[in-house]
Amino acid sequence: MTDSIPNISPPPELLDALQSARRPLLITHISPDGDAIGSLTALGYLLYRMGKDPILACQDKAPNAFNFLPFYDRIVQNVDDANADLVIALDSSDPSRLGDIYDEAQFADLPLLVIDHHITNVYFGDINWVEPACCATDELIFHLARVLNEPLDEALATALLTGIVTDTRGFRTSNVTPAVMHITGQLLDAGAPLAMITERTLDTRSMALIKLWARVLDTVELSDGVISAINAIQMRKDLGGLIRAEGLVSFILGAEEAKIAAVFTEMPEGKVECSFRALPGYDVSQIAFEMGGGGHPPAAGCTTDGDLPGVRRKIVALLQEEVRSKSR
């Protein structure tokens, strides 16, 4: 099974600065998937194993769903003391990603390195390990593991499995490779919980979120193979917090007519977050790229100034002829 994994490495200078530094700080991106604290929980239980006191930061706080993770609740959302000598970025494409927990001038003196898979990648970093090819930044995370010769044990493998499971969508996206399904393999050797990882992740929702897709589905319209809704700040403050509509943008891409589908969630300040999901042969990345975020062919998202109404005008109109460009 082992011979039937490729072997990924990182850059030597990465791992000169894991080795090296006492107090690492690993920063994920805004509104965190199962990647995102997944390969922030994985890298800081591994940093820990190895002696290193890590630092684990989100701007936004980590879903309860991942609850079951090592390290879960050492997250933190404010890093003003952090006293740390290194700065890890996980998961993002460009700095924008990591939010205002980042701020370069409080760590323009400390190396940046950056894990991420996402092809839209800046390579911000003052070093980058990109691996477009891997199917979730905790898939970069296994293959760390390996090269410092770091074991598997159920915590690290569980970690690793979760950012695997929720960024493959249960194994159905296309860059689901044999070496994924053997890496999954080593995983539930070592102890991963695969049915529960699913469970907790893909198929459990709070009773509020069930109400806010609701809601939320109401705005549904279907129009040249983009299907798109809209979640307002209202919506939400009617079911008594902000929430997300987590889920909703994949389920709706299972509208038989839909090629496309996107969910526009209205923040305050003026700013619309949107998620985007594509059939095979559909590329939303390069829309997300040009609105300042990032992603991948099939999956990604951004987050841009204007009114809810607007934004969801325009950028319908771009995935539109992103969906007719591929009919020609």
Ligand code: 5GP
Given for the second form:
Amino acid sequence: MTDSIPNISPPPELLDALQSARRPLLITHISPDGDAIGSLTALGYLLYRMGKDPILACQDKAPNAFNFLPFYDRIVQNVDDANADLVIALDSSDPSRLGDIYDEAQFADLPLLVIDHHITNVYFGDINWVEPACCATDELIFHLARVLNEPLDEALATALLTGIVTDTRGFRTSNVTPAVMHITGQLLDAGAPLAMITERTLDTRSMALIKLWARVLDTVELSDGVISAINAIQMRKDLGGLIRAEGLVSFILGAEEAKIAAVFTEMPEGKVECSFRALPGYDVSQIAFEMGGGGHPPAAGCTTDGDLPGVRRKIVALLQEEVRSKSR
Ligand code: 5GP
Ligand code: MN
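Since the structure above is the form predicted alone, I would like to see how the form predicted together with the named molecule looks, so please show that one next.
The complete assembly is shown below, putting the previous chain first.
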């Protein structure tokens, strides 16, 4: 089986930095998803098992859906007294993705490692390990454990599989290679509960989220291959502080006529969060990157200034141009 898994390895300097660290600070991205929390807990757990004293951090609270992960309860939202000797950025293509928790002045003297799989990564670390062909940052952590000769156990396998399942939406994306399935087989052998992970992270949603979906779906429009919807602050009133219509952008891409989907979420202070999805053959990462964000060709996002209708109009036009240029 192992023969079918390519030898993807971190740079040797990254291995040296990890081996010599005593108290590494691991930071994953804001608004964390399954790969953010999966790679944070997988690497944190792995380093702990290697005798280190890792700190696991994220600016935003990890969603409850991930509370089955090892070290979920150890994730902190404040690192003022971290006393770290190494910083590791996970699943983050640029430093802004780390949020307020990453204070460059505070950590200026510490080496920064970047471990990521976004094609738009800007290589902001002292040592960067970026593998855009990998389906999840958790896939890199699998390779790291293999290179370190660290055996899989149930907790590690569960954290690794969580990122793979969520970033591929249950093995549906085109970056699910035979190698990903072989890796998944090894994770299942080690005891990772695939059905539970899928159920908890992809199929379970709150009643409030279902109500938000209803309101956002009511705004859906489609023209020239681009389907879009808006999520205004007013629409989230009485939904208990819920912000994102999680999962909805992938759902509307399922419209037969759509090639690209976008959801625009109104935020305070005149900001709009944009979330994009594209069918194979179309690329939304470049447009997101040019707007100050990033992502992958089929899934990307950015945050921009402006009012909701204006941002929608401007970005839908860019996305329609992407559809046109690939349909010629
Ligand atoms: P989502 O639409 O699920 O929030 O994000 C889809 C993909 O785009 C993810 O890979 C995520 O990391 C990336 N992404 C979303 N928003 C941003 C952003 O503001 N900046 C960057 N660099 N990447 C983003
Ligand atoms: Mn990821």
